[in-house]
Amino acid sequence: MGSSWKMMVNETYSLLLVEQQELESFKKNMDDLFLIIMGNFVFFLQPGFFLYESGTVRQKNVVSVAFRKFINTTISSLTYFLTGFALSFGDGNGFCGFQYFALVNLPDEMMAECFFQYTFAAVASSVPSGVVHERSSTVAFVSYTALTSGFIYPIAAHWVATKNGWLSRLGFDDFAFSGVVHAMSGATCLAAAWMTGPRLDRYQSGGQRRVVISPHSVPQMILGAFVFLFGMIAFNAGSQGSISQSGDGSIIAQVTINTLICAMTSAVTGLIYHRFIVDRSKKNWNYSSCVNGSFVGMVAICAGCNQFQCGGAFALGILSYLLYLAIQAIVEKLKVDDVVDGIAIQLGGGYAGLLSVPLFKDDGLLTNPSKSSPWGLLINAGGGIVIMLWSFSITILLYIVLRYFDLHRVSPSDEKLGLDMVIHKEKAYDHTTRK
């Protein structure tokens, strides 16, 4: 009798052990599926970039934008899988990782994470191309895309997102990479636009008068903005990294709501600012201010969307737009030509997001301050500056080489004709009547 009872207990334990293993396997599969789905939504930001940027440029450069957005995906995927993931998330020291180059020996259970992290690298490398459209050379485009996705971004990501990263050890807090992706990209944009120089017809009267160059398709820009919002919700929600753990669902819901609140608050702030301050005499509602405001809010909320109450997201939407306006004014004062306003959006939104975390989180300086709150503000403020300086300096070094060999931009005659006919020998729109 005792022997039978013991066997029954052992069998029950074995069954429970098997069920526990199956449950853990199921949870892992759900987490991987979550990352793959979110990663695909983030990946969909690439057509969003194309729609917005191709609508912003003139008709003679639309094919060039389409080509560069698709080639960005090609280059960024290859360089990130070759060196980027290893530098970001391979075992290493406080500066970078040394494992998984070319994905060699990458465990199967890390494949989903690798794909999801790649989509962030693709965003980081895609942003700079927008600011230098209509005059940047193909060589320059390929160079900064490969360098950003394969080296600049991965190093910064390692500093922040790994337990060995030096900023991570200091307490740097950047949940969905307001600093690592966006502020970093903004610094790259600033360096690229400054070193490339403005478009030929951007300034007149010896550079004293700034000429407005109108976009060729407002509907494309608006559609691109909707795609951005769709992708950025996944960008932030996917940063949770899992869906199977206790509390994951609540955090993801919080992230989603905060992303919408901050983006829409910033959009309304921009709309009101231009209607009642900038364009008060015209009495018009400016679409671009609303769209750019939403972009600023999407960027800013990334850092703390998992920690803010709704009021914090609302306040950040307003404050981030104000910082965006300040940086936009500085960029225009310096006569840096930015086709898509990406410098002010990424720098202003990204850095505002970093500063907001130690201010608005549950134990922040403005909510429930503690002894550690000032340290958090110091680390996020200083760490953000270091990340931006890192990106800016490496990009400047690249452009020094490109300028030395006169490879940084196309010739004046090619720029006037348009990159579509010069580089691609085709037009985006054929308006001729065919019989």
Second form
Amino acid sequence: MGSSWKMMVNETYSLLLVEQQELESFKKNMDDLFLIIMGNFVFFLQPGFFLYESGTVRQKNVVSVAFRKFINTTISSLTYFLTGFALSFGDGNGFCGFQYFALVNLPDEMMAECFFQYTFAAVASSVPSGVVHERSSTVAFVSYTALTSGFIYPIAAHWVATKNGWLSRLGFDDFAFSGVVHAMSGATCLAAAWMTGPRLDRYQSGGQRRVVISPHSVPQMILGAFVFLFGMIAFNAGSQGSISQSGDGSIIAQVTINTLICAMTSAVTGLIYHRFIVDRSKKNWNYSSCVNGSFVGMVAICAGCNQFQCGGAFALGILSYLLYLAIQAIVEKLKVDDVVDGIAIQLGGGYAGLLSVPLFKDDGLLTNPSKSSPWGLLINAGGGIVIMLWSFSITILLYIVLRYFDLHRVSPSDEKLGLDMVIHKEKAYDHTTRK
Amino acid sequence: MASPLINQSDPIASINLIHDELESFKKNVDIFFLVVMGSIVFFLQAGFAFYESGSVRSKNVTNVLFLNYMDTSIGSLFYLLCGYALAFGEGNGFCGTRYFALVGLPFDKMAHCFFQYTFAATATTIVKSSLHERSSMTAYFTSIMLLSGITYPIVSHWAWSPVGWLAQLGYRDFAGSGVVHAMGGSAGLAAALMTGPRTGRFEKNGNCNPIQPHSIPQVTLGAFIFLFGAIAFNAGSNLTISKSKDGAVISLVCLNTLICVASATATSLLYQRYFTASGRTVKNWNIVNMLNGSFTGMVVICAGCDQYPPWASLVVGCLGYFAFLLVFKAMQRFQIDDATNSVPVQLGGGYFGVIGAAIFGSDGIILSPSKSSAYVLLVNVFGGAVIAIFSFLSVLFLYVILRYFNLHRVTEREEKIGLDLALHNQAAYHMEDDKIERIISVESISRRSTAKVQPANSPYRLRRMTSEPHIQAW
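How about the form predicted together with its partner chain, since we already have the form predicted on its own?
Next comes the full complex, this chain leading.
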């Protein structure tokens, strides 16, 4: 009697173990699938960048935008898989990682995460080229793209996303990389745009008057904006990293709702600002301010979307647009020519997002203050500044070298002809062949 | 949320209950996987639409978009009517025999049917891309019916159905380099050969006149959508997500796809700039060439992406570009006109991908050399060739009939006017003059500024800007 009872207990126990193993392996599969689907959507941000920036430039430079945005996927994937993933997620010290260069010995469990993180690196390296369109040289483009995705971004990601990283150890809180991707690339944008100089016909009368250079295609810009919305939802939701832990589903749902609220609030803030505050007489419902506003909101909400209540997301939408306006004014004052407003959007939105986390999270300064809340604000603010200084200084160093060899921009006559014909010898639109 | 009734007095039955719940959840998730991946692969149709539309002249754009939209509609009807049955309806080694018109299709095969339809849509749409600007609607409709109803399903039955004769031989083609791409490429070759080149494309002395794409933004948008869909094309080919190693396999597949595409793009770019005579003299970075290289990378990786170590996908991407170049030069030499360069990409890249899977795969010659790996190579080479020849002959047969009745292309006059106006009476672009460029200031003369605008005494004062003229088209 006793032995058959023991046998049944053993049999039960072994059946239980089998079920548990099956469940664990299934959960791992689901996590991988989640990262791959979200990563694929984030990868679709690349055409979003292409469409938006291609619509913004003049017709004579469209092919160069298309070329650069497409080749960005190539350069960033090669450099990220060669050195980037190793520097950010290989085991190492507080500054950077040392394992998995060229993905050698990459374990199976980390492959989906590698793919997902690559799509973030592709975004980080695509942003800087947006602000220097129409005048930047191929050499400059290739070098800062490779540098950003192979070195600058991975190290900043290591500081924030791994257990060893010094910023994460201090308590830096940046869920979907508002600071690491957006504020960091905003600082790169500022360095690149400042060192490259403005477009030739941007400032007239000896640098006094700023000329408006109209976008050549609004449909492309708006399609790009829609694609950004599509990709940013996955950008934020996928940063949860897993779907199999308990509570994951509700956090992801909260993330998607917060993303939408913040983006749309910012967009409406921009719309109302331009209609009623900038120039009431013009009665201008400006699509560009609406779209830029939505970008600011999308970028700012990344840091804290998993922790905010909906009211926090709403407030952040308004506040981030105000910081965007402030930085836009500073950029104009410095006479830095920014083709797509990238500096103001990324820097303003990214830093606003970083500041917002300790303010609006559930036990934050504005919602439920305690003794430890100011420390969180200090860390996020200070850490954000350190990340921006990191990317700004390295980009400045790169541009010092480029400017020494005069390789940082194309020649004035080339710029006048348009980069399409000069670099690519191809026209963007050819409606003449109706014969 | 119902959970199984755990019976404390009968632990084994309770464990069986949990086991059954887990199994049914796994089935649901497999279906979810196929549905999501299938939807993303379906978005490839938009990619083809934009890529082909941007590549042709602006007088044919409506026709191209029409063809692309139609082949999703018509192709799906014929695939669901008889294609899926011929492909996956069990049966013998040659073709399947069940589920015609989806009669008797069990619920748990429906997601698989949807997913396979998206692949059939891709294979079918490849064929017509070489025929743009001169092909007739009759030729188009009949070739869609043939390809999605008969040719592609039979080929996929050989390679992917468990009873198919190529699968039984050991032919290995994970996501369809041979089954989808080489098949589409060689069918496109037959069609392009029989249809003849566009008027004015080739001259008597062998010169080839370049025909420029009319909109690079559309071409590039199509290329980006291809990238987005290619990742799902390869990852979804795993067909399940619930078996134990599935997650690792699809992660490796995604990484390999990215690496191979990057490698092929870089190879094409550097080769064209530094190793061709025109690249060296004109010193240009040609975008269309680069995009063709990246498509070749996407096609080449399909066969073996689940088995390659990452360095192998780098090598395969680099070599695949030269396979593309070979077929490209051959087509120019034999004066076969391909409107979108799809034949070199699909046939050259697809066949090379099949060979590459045998060479660089985990039981291939490089990684584990032995007699059986030589056999694997032989089977893949043979299998890819058989697929290409079969699809070539089937489309050739159709075109022999079409040419007999002279239905294979439009008249020369229609080609000159442009198929937009000739076949659809709908121009794609309307270039009107835009009188007002920008509004600088607005003054309302009366308080009722929202009154109707009258042309004689308009309430608004406008100033014209003299800036560059812009074209509305994109």
